[in-house]
Structure formats: C-alpha cells, structure tokens
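In structure tokens, the next block holds one chain alone, the form predicted on its own.
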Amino acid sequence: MITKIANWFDERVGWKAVWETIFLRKIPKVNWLYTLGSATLFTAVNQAVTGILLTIYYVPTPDHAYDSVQYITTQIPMGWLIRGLHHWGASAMVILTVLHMLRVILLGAYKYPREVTWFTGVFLLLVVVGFGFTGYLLPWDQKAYWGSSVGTRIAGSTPVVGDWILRVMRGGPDLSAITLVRFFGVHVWVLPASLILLLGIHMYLVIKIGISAVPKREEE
C-alpha cells in the first residue's frame, strides 16, 4: 500500500529523483571537520523552531519585553528549556559558522568551482551575526540595553555615514521603543527571509557542485 502511494506521488512530482540527488549522491572520503556545515544547519533549525515558540509569548515593548521573557522562563511549561535552547543555540550557531568557514579556508574549499558557494557562505555569516546582534536587545534588561547601546555606537563611528547608520539602527538618536520594535522586526522577518534565501542557494550549490575532497600531500 505504501509502495503504491509512493509510486503514485513519484509519477506526478518526481520525488524519488529529488531524494536520490540530495541523499544518495556520491561524496568524496572526508573527515569529521566536514560535519561542521551540517551542525550549523542543525542549529539554524533549532533557532527557527525555538524562536517561533518564543514569539508566541514575547511582547516587543519596553513595558512588557522583560516581563514576558521572565514569564516564558518561569511560568510556561518547558519555557526555560526553549529559551535556553534558543539562547545557547545562538552562540553555538555563530561559533559553528566561523569554524565551518575556517575549515573551508584551511582546506581550500573556496577555490574553483566553488567560489559562488563561498560568497553565499560569507553572506550567511553576516546574517548569523545580525541574528546575534538584534536578538541581544530583545530581553530588554540592563545587560541587553547597554550592550546594544555600545554596539550601535560602534556602528555609528563609521566615517561619513556613521551618524546615519546610528539613526537607522536605533530609529532615532537614542535607544527607545522604536529601537526594540525595529530590532524585533529585523530579527523575526528580515534576517530569516535572508537566511532562507541564501541557505537555499548555498545548499543548491553544495548539491550541484559537490563538496571538495581532503587535500592530499604531493609525493616527492
């Protein structure tokens, strides 16, 4: 019965060819360093799932942001776990992304024909850093407020356009309710959309071009 249903869908959508292309493709002999990309993807899924759950109760206003975070942590069943997974997952995602890119650099996996794959990876790193920066303010406690104040001030020190960047990030000269809402909007809409787009291109290129093999030392 299951086989008949699977064949019925395959005749209409061709899912078997997609499955074979993604999961049954041949890959060169590699080592554990090559699992950093998959680990990063796993943390991205964790961040997406836990982030969606957190938005059910989180309130992005100065009057209620901190209280809503405390409510999630102390009152919601398993809320402490969901927030903990999201909090530590953010740090893990940044670390894994950097380690993954270091592996690519050290093993020369950015070279022909994978230059475009490398470029998408660089943009993905910027998106990941953006997630960490915008998410840092959302608890709206003293640590988040002053940390974001310093972070936006650093961005505002850019020559010529620094003041404009500062006002765009804060929504004005100072951190306020507009800043919190702006960071929240970027965190849950702009950056996820960018991540999905870039990750889709990145994974397509990885599947189409393949991954590089471990460099071999030339024999003398």
The other form holds:
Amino acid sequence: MITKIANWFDERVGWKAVWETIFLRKIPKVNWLYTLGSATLFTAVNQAVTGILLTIYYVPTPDHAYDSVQYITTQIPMGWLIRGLHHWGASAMVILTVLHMLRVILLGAYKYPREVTWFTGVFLLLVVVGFGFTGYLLPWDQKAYWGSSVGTRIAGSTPVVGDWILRVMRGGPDLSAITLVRFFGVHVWVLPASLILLLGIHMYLVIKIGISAVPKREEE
Amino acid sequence: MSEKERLTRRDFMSIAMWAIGGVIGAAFGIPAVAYIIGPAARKQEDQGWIRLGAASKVELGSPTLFKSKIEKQTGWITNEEELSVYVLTENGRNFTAMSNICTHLGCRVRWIADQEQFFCPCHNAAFAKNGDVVSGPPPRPLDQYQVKEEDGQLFVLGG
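Form predicted on its own done; form predicted in complex with the partner chain now:
Expanding to the full complex; the earlier chain stays at the top.
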C-alpha cells in the first residue's frame, strides 16, 4: 500500500531520484570529523524551530520584551525548554560552525574544486555570528542591554566611520527601542533569509561536488 | 531471501536512523504542541463578587446599566477592563443581572427605552426586557450573572 502510494507520487514528481541524490549518495571513507557540518545543520534546524516558536509570545518592545520572555520561561508549558533549546543551541551552533571550519582548513577541504563552497561557508560564519550578536539583545535584561551597549561601542571604535556605524547599528546615538526592534528584524528576517540562501548554495555544492576524502601522503 | 529474511547492516542502519529521527521529532513536536496550546488550556481566573453599585439606582421595571472596573490578566499584561451589566427588577427585591454582550457574535447591546428592547447594532438583533430573543440571529437569551444584594449594594459573580 505505502509502496503503491510512493510509486504513484514518484511517477508524477520524481522524488526518488532527489532522495537518492541527497541521502543515498556515495561518499569516500572518512572519519567522525566529517559529521561536524551535519551537526551544524542540525543546530540550525533547532534554532529555526525553537526561534519560530519563541516569536509566538515574544514582543520586541522595551515595555514588553523582558516581561514576555519571563512569561515564556515561567508561565507557558515547556516554555523553559523551548527558550533553553534556543539559548544553548545558539552557543552550540557557533562552536560547531567554528569546529566545522577548522576541520575544513586542517584537512584541506577548501581547495579546488570546492572554493565556492568555502566562500559561502565564510559568509555563513558571519551570518551565525550576526545571529548571536542580534539575539543577545532580545531578552532585554541587564546582561543583554549592557552586552549590546558594549558590542555596538566596539563596532563604533572603527577608525573614521566608527561613529557612523554605531549610529546605524543603534538607530541613533543611544541603545533604545529602535535598537531593539531593528535587532529583532535583522534576527528574524534578514539573517534567516541570508542563511537559507547561502546554506542552499553551500549544500547544493556539497552534494554536487561530493565531499572531500581524508588527505593522503603522496605515494612515490 | 534465502532462508529467513536476513537483516542487512544497511537495513539496520536505516531503521535505526528513522527511529532516532522519530524520537528527535517527538522531542520537538510534543513540547511544541504544549507550548502553543498552553494559554488556551489555562483556566480563566475567578473574578469573585464584583460590586456594581447601589441597588437603589435600579429603576423599577426598566433595565439599568451598571459599569464597573475589573482587572484582567492576559499573558504578562494586567488590564483594567469595564464590565457592563444591565440590572432589572420588577419589585425592588429580586434582581436579574444581564450581560450586555450579544449572544450572537459578541457585540455590545444597549437598551432602547422607547422600544422596550435591547438592540444589537451588528446584525439588528433585538432582545426583550428579560433578555429573551425577540428577533434576529442570536441563538440564546442574554447571559445572566449570579447577583446578590448586600447592605444596599449590588454584586455579580464574575468568572
């Protein structure tokens, strides 16, 4: 029965070929370090799912942000879990992204023909850091406020254009309601859109080119 | 398939993968459902007895509107809301307290004295003095509150 339905769909949409290309593709004999990319992808999915759930209750304004986060954490069933997964998942994602990058550097996977995969990976790292930076402000507690205050000031210490960068980031000279909403907008719209685009290219190339093998000593 | 169906290493890995995937899916899915339906499953807090005002203000045989302030907790916000109640008495001793919320789709009804009817502007519903439906779409009479009189003051039980 299930096979029949599956075949019916396959005849019309050809999903089996897609499935085989993505999940049943041949890979060289590699070690566990080669799973760091998949692990990073898993944390990305975790962040997306829990992040979407958080927006159901979170309100990005100075008079509601803190209270709505407290409400999620203490009043909503499993709210502590959803927020906790997003909070700790964020750190896990940054760590795994960096470890994945180190593996690619140390095992030479960035070389021909995978340079474009590497370029998109560099921008993906920037996106991940951007997620971390903008997300840090959203709980609107003391740590968030002063953390982002210091963070934007560091960006502001850039020579010549520093003050201008600081004003653009904060939406004015001070950390205010404008800062909170623009950080929120960047966190839930701009960065996810960039992530999906870059990740799409990244994964397409990983599948298209195939993953690199563990480097071997040249045999004479 | 020679003797028995042998479970190949590949099949085993495939089954294990689906099983782990299913567990992870459930670990996200079940809390997510609880998280989403949480506020809907919450029981409305009891308002207790709400003071309307002096019973002497009620005109005999004519529904009189009382407005009182109640505090409502929605999520993390405490709001002051206005509760409007029509009180009717025919003898000055027995009181009926009716909600001014139309039983059709929740618009506010008002008493039109010269027509002796409650009127809802949304879909032209009309209710009689005692709250019964006279015309229009409402499925049932106006909701009533439990009411009591104490020391000349009227109270309704909010919930």
